[in-house]
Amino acid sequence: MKRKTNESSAIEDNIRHCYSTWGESYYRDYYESATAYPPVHTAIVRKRLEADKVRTLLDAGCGPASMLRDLDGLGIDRYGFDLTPEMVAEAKRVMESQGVAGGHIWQGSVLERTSFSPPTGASAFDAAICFGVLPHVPSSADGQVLSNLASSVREGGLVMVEARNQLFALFTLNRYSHAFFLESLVDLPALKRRASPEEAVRLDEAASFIGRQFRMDLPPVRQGKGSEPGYDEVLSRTHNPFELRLAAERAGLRDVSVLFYHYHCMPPMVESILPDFFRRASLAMEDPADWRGHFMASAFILAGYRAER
């Protein structure tokens, strides 16, 4: 089993401060609030779980029970870990007060295979579900995150992950766009090692104009209440939900699908001329099975079972 590095103990310990003050506000800023988009990936959990008769389920960064919560009344035996201690305290709240023994909520890390028993002693879920963690994991344990999860359900077991789209970094136009072009798309370093002297000056010339058509003052940075870092201060990486898909097939998933949600009918900066209609237009939008969503949509999760040995 892989060990953490002093660099992913770094990022956590960033994470965990980072966290450390929504415990009880997380939950109403991003499922209740009026302003939030809804949390309509819930609903796509809830139909696969019903679907797949999953009657235990691991939830792999639980936070303040934000999806857990949303999933009683299914007849699921529920638990879940998070890495910072004030959303384990809010779950273990949350859960109690829904007849959950707080045993089932722990505080655990994803990039550790023993987070993914419980102190219970229950192992084998029919399902494993990781939302809000992978931005925050470092690119090189993407895969580590994979097989633990897969390696905590039973075979045939279903593993859903979430993920930000980095696909639609194409659609929005402005700093997240010039991040893709000039650091994913275009390998700027290798065109000038192709290139003369006089042609590598002309290349950062190109380079500049391709990022002066961009609104790189959008979106605004996310930064924290008080001391503590904001979301956009510690790491949050997106995916692209092509290598991520074949990531999670090398981790022992099969039949891996890629559902698409929280679609942009546009470009997210003109949200502000006509926020109603936006807001209506883009729920509309929602289908997990568009093809649009890969540049549409900001967010998308990965579906799997754990492959029979």
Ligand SMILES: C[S@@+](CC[C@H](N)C(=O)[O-])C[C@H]1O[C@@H](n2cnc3c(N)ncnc32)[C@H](O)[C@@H]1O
Contents of the next structure:
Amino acid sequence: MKRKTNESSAIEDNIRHCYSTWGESYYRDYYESATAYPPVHTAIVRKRLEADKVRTLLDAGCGPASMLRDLDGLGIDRYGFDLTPEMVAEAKRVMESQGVAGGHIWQGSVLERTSFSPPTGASAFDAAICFGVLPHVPSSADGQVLSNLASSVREGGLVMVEARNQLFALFTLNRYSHAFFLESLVDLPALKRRASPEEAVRLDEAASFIGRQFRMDLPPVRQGKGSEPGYDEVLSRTHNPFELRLAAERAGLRDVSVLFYHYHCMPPMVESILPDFFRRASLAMEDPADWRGHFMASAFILAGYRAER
Ligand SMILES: C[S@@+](CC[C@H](N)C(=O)[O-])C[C@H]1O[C@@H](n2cnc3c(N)ncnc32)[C@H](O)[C@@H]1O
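Having gone through the form predicted on its own, I am curious about the other one (the form predicted together with the ligand); can you provide its structure?
Every component of the complex follows; first up is the chain already shown.
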């Protein structure tokens, strides 16, 4: 089993601080609020769990049981763990109010294989979900998290893992686009190695011209409550769906599909010009299989099945 590096431990400390103030308000702020985008992902998950006749479910990084509580009434035995003690306490409280035993919720990290079993004993679940967590994991640990998820379910069991869509940067025209153009697509150092000294100077000019095409002040940086760091002040990575799908296959998942959600009918910087229409039209676009999701959806789910050994 891989051990956590100092880098991972420092990241986890920061994340715990970031989420420590959100235990009680998270569900209200992101799942119930009229201003937040509706949690369309829950319907995607619910549909798949029902279609696959899932009877036991693990939510890795369950937060305050935000998804788990909404999956009540399906006859599924629900389990979950989270890194942040305040989230675990709230998840326990909510799940117990739905009649779920307190031992079904525990503290743990997606980086540790042992966290994927309840303290009461090992289990191979029919399905495991993991939402909102991968952004907070260092890139060197993506494969470990995916294989932990794969090995937490029985052979043929379902895994659904969510990530922020890096390709959405091609639509947003802001500092994410700047980073994607100049850090992921254009390899400036490599181009310079091919260039003459005069061409290298021109390349710098060209790169700063590209840089000026984007709104670098957008989106606003999300700050934390009180003295705690905010979402954009801790590690909150995006993922490339093409690359993550390959990583999922390497981690032992088969028949992996990419399901897009949280569409934007236009780049988010214009939302404030016609907010109600923007929300309506974006919701009307929600279709996990639409190719435009690669660019117009800010999140995606990888859904796959544990391959037989
Ligand atoms: C954005 S919230 C999502 C909560 C819930 N899954 C949902 O979709 O509503 C992210 C959660 O991931 C948890 N988290 C972050 N890093 C984690 C890790 N390494 N292991 C387990 N949970 C982690 C945080 O504590 C937080 O509760």
